[in-house]
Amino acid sequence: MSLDGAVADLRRRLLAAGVLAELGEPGVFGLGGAFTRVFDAVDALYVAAFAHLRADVWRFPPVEPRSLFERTDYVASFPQLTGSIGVFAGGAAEHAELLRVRAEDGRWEDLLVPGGLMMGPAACHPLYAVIGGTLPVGGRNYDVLGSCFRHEPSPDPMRLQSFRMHEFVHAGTAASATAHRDEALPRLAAMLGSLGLEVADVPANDPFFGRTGKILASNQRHQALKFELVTPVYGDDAPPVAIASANYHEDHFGTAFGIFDAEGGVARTACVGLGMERTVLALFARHGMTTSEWPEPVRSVLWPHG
C-alpha cells in the first residue's frame, strides 16, 4: 500500500471506530471517549515516569499575548506555522458590512483586526515570562502541559494543525540542561517500548523557514541540539513518525526572557517533549481500534487497577 493509501485507511478506521471525528477543517478532529481514555492513561504513566523530577507544575491557555510571543522569535524563523487572533472591533456599520460579506459567501474574517493574542505555537513558551530572574543552585525543572498551533493543514491523522503537548523543562546551567535532555529521551523511550511501541532516537531539526532555515537548520542538527523518539505508523517502508523530542535551546530563552543561573550567568534551558494526539494514534494504529482487545500486557501498564 502506498504511503497516501495508508494515511487514508488509517484515518478511515479512526473516523469509523469514533475514537476521532471530523470537524470540516484538515488536522482539525473532535476526540472520542476511546481516545481521551488512552490520553488520560499515557498522560498518568509519563507524570509518573518522570516524578523523580519534583517539577514544578503550570498550565498556561491555548493563546499568549503578542509581546510574549515576540520575544520567543517565533515568527522570524516559523512564520509558515504561525497563527494569530482576530477579532471584531467595529461598530453597527463595520457590522453591516460584515454580515453582508457574510451573506454573499464572501471572507468575512478578512474584516476582522489583531486581537493581541497569537495561538501558541509551543507549550512552554508562557512557562520563560514566568521564570524570568535568579535559579537556585541546581536549576529547576517545570511540568507543562498545554495546547499547540501550528498552521500545517493536511489529510495525515498524526498532524494535526491544533494538539497537546507535555513537556518537562530544565532551566539550568550548559551542563545542567544537557544532561537534563540527555537523561530524559531514554527514560521517554522505555516508557514507550512498554506501551509496545518500536521507537528510535535520531537526530533532528525544527522546520526553519527559508534559505536561512536551512542554515539554522543544519548547523541544528550539526550541534546535535535536538533529538526525535520515532515510531512506526504507515509501515516498515514508510518514514517512521516522530511523537517525542528532546532540545537544548541553549541560552535562547535565558537571553530573550532574562533568566540567569545561580551563579549570574545567562540561563540555558532543555525540554522533553511528548506529543499527546500522536503518541495516542500511534497505539491506535499499532493495537488497533478496540482498547479492550489490546495486548493484556499493554493495558496493565495503561490501567493497572483494570
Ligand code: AMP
Given for the second form:
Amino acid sequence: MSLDGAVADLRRRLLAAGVLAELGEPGVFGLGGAFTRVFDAVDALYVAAFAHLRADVWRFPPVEPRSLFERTDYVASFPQLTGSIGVFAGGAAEHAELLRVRAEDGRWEDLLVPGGLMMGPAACHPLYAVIGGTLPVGGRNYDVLGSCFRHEPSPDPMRLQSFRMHEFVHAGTAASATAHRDEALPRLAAMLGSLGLEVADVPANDPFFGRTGKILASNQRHQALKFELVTPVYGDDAPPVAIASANYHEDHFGTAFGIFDAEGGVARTACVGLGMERTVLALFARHGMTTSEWPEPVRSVLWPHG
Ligand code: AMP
Ligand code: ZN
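Now that we've seen the form predicted on its own, could you pull up the form predicted together with adenosine monophosphate (AMP)?
After this comes the whole thing, all chains and molecules, with the earlier chain placed first.
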C-alpha cells in the first residue's frame, strides 16, 4: 500500500471505530471514549516514569499573551505554524457589515482584529515566564501538560493542528540540562516499549522556515540539540513518526525570560515532550481499534487494576 493509502486507511479505521470523530477541518478531531481511556492510562504511566524528578506541576491555557509569544521568538523561526486569535472589536456598524458579509457566505473572520493572544505552539513556553529569577542549586524540574496549536493541516491523523504535549522540563546549568535531556529518552523509550511500540532514538531538527531555516536546522543537528523517539506507523517502508522529542535549548529561554542558575549564570533549559495524541494513535495503529482485543501484556501495563 502507498503511504497515502496507508494514511487514508488508518484515518478511516479510527473514524469508523469512533476513536476519532471528524469536525470538518483537517487535523482537528473529536476524541472518543476509547481514545480518552488510553490517553489517561498513558499519561499516568508517563507521570509515574518521571516521578523521581519531583517536578513542579504547571498547567497553562491553550492561548498565550502576544508579549510572551514575542519573547520566545517563535514567529521568527516558524511563521508557517503560527496562529493568532482574532476578535470582534467593532460597534453596531461593524457588526452590520459582518452580518452582510456572512449572509453572502463571505469570510466574515476577515473583519476580526488581533486580540492580543496567540495560540500556544509548545506546552513549555509559558513556563519560562513563570520561573523567571534565580534557580536553586541543582536546578529545578517542571511538569507541563498543555494544548499546542500548529498550522499544519494534513489528512494524516498523526499530524494534528491541535494536540497535547506533556513535557518534563529542566532549568539549571548546561551540565544538568543536557543530563536531563539525555536521561529522559531511554526512560521514555522503555515505557513506550512496555506498550508494544518499537521506538528508535534519532537525532532530529525542527522545521525552521525558509532559507535561513535550512541553516538553523542543520546547526541544530550538528550540535546534537534535538533527539526524537520515532515509531513505525505506516509500515517499514514509510518514514517512522516522531512521538516524543528531547530538546536542549542552550540559553535561549534563560536569556529571553531572565532565568539564572544558582551561581548567577544565565540558566540553560531542556525539555522532554511526549506527543499525547500521537502516542495514543500509534497504539491504536499498532494493536487495532478495539482495546479489549489488545495484547494482554499491554493491557495489564495500561490498566493494572483491570
Ligand atoms: P516538537 O516540539 O516538534 O518536537 O514536538 C513534540 C512532540 O509533539 C512530537 O514528538 C509529536 O509527538 C508531537 N507533535 C508535534 N507536532 C504534532 C502534530 N502536528 N500533531 C500531533 N502531534 C504533534
Ligand atoms: Zn518544551
